[in-house]
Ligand code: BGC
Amino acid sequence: MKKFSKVAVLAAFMSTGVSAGALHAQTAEVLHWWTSGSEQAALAEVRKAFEAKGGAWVDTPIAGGGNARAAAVNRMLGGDPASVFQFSIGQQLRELADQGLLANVDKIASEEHWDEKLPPLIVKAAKYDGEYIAAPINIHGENWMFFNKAGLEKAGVDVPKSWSEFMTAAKKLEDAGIIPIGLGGQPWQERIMFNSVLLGVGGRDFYAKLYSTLDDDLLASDTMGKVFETFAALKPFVDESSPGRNWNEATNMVIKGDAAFQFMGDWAKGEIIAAGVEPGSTVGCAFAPAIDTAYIMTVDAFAFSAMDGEEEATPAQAKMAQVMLEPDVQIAFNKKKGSIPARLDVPADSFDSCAQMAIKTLQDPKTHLVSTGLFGVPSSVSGAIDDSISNFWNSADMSPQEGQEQFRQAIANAK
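In the form predicted on its own, give the structure of the chain above, and only that chain.
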């Protein structure tokens, strides 16, 4: 199918008198994992802008982030790379750069002053040897707490600002016949809730130091013990049907009022909008309870294959990088994706109230934290974190102390 698509594009251009050389220079095959309706609608905004500037887009969607990342790597190693591919910024992408498989887009990044317009943590993660190897297109936040306003009102509880307040509210919600927490039973979802507890109990400085150093003393600390005790105390407030549930099913539980809260990334807004609900209205949004304000960021980005061994981007790759960070594209894309712009200088007034809260929060660099899902830590450590948290959450007989020690050992073995 990929070869047919390229032939079709070539035929279309040849019929208008455009040379094959010019076509190659302006054509970008874009490999990605955005296959849902809302994701496709968001990506279409980038495609529209790219084609308006004379680019030719060859679309290669592959369902599932892991599948798409593997396909991108395998094609590079096989000598048939996609010129532009969706990937997670961080250590795994740097490993591809180590092997000379990536082109850099530093020229366009310098011309457009990306260093000044992107959060410092993202600047660092998107570079290799001081040069940009990826174009970050958005920022998702993971430490959101979505809630059904009618459910809270029925139970007579306010939006909790601490985890002790949350426990009290959860008991009242149970008494009112409402499931306190809508949770999907998958390791990455359990990790998102755990990291919200870690931030809430330990604070942003503890969170940042723990995951930047993976220090054994911090992992064995009393603060970490309190994190596991708090996380364990949430178990009774999740219904028995949670295991195996998808995240969007849990979101719909909150939309319908079957569950009161969901701890999830802001992509949940896509489901909320699809249900005809404006985020922040009947389904409210707040940061998960915490002792200080922070935003756990995860980033969608696109990287660029080294074509014919060249280290610098082709004209099509450079054009794609430029288009992705244009203010109008950042706004149009992110409003449909449920995320916020990667650029911090984009006006926020047209976004929903939840997104505006996020954009305002990120104006303070002290709030910037990284997700542990393929961004903030090496991929081997990321997997160990998810597995350890999931094992503790799903083990009825494991004490918080045992869970903490298992977590410490898992990270130590994965480093």
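Quick caveat, the model's predicted, so the values are computed rather than measured. Numbering follows the first chain given and starts at 1. So that the term is clear: the rigid core is the largest set of C-alpha atoms that superpose within 1.5 Å between two forms. What changes on going to the form predicted in complex with the named molecule:
In the core-superposed comparison between these two forms, the C-alpha atom of Gln186 has shifted by less than 2 angstroms. With the core superposed, Lys107 shows a C-alpha displacement of at least 2 Å between these two forms.
C-alpha superpositions between these two forms give a turn of 17 degrees for the smaller rigid part relative to the larger.
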Second form
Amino acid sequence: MKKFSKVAVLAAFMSTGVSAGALHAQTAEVLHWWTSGSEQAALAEVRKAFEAKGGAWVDTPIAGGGNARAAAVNRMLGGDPASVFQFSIGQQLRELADQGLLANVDKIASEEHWDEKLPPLIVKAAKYDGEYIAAPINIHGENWMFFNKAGLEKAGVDVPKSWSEFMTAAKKLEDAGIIPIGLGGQPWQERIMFNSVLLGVGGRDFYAKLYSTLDDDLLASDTMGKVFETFAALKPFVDESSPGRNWNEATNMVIKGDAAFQFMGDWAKGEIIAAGVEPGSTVGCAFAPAIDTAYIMTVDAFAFSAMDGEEEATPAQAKMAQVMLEPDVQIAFNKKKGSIPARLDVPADSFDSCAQMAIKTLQDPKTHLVSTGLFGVPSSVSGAIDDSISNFWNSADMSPQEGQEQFRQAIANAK
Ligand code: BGC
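Let's compare: the form predicted on its own is above, so bring in the form predicted in complex with the named molecule.
Following is the full complex, with the preceding chain placed first.
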């Protein structure tokens, strides 16, 4: 593996004249998958703040979350880790800590009183053995439904409140020549839409119980049968070019009005903002139809590789952690990213109307659900969920019953 950091440190050293040792101590290689326009713009806010504090940033973008995470882990295992890497807090990050691959940022976290500034759920999930192993930067919600208002008007439909209303609306949109659902055809995107259906049909208690217990009876239940039937009924409303499509291309279809709806995390809102559209205006946001209100959370964070096997963060890692939780950075970053601040105490009144809805919803702890991406289930189960959902979605001949049984078995084998 190429030693990116050394090359970059040397380049930075030659251009500034600062001693190489001093600069090395302040250099962080940041590995991430934030490659879309809005993601880059948001991350640039962190970089600006880090550099203003004397840090040297070596950027290592890798398109696709799965690819970036695999690269981060492979580099750690190969002995050439990126010092800072994007991840989300939760079970999968803890698996890396279990293997002794991470450094903790507990010293800076206690100096800066993170325990009091972050919501309890985030505090818990960002720690391992009582120490912070990540700097949480935001809260994203995955059960959003973005829609093109003019498209809905043209087809004469209201924003659907139930999945049966959605089906009726989708038929009308089709008749009006609009693609009802702009779907990015990648397993994780298909799973995001599936989990919205699961939450919508089963309700928040069912969602929470299912994914926290992975219970076989729940997986085989009639409720789950209904979830698969509803999900299958969405297939005709997605265009043929969906397979392989990126999430931001799907968002663009909704911005332009080629597609009416996208079921996606509110990073889609970042792209809407980057396109110069005020969220809630021509592109609206609502929660995906559901019988009760809930928020499927994923919390972006940066984690820190154990450099030379050290458990304690290096000065550059600690500086990065500190910068990410600065109020100004949390505000500037999240306004561009489409998410809301991880910190409870930063003023969020300048955020858009969709963000206000998220903030209000999260005031009720009963709404708090966790994503099956990186947060709430072990990596083996998360992978099994994505694979079996994608397989079902893309198999024209598989019945909802077969899909349900395949999902049950996949989880039973993985847990
Ligand atoms: C991250 C988001 C990101 C999205 C698409 C998700 O896993 O949580 O921050 O924008 O992937 O890249």
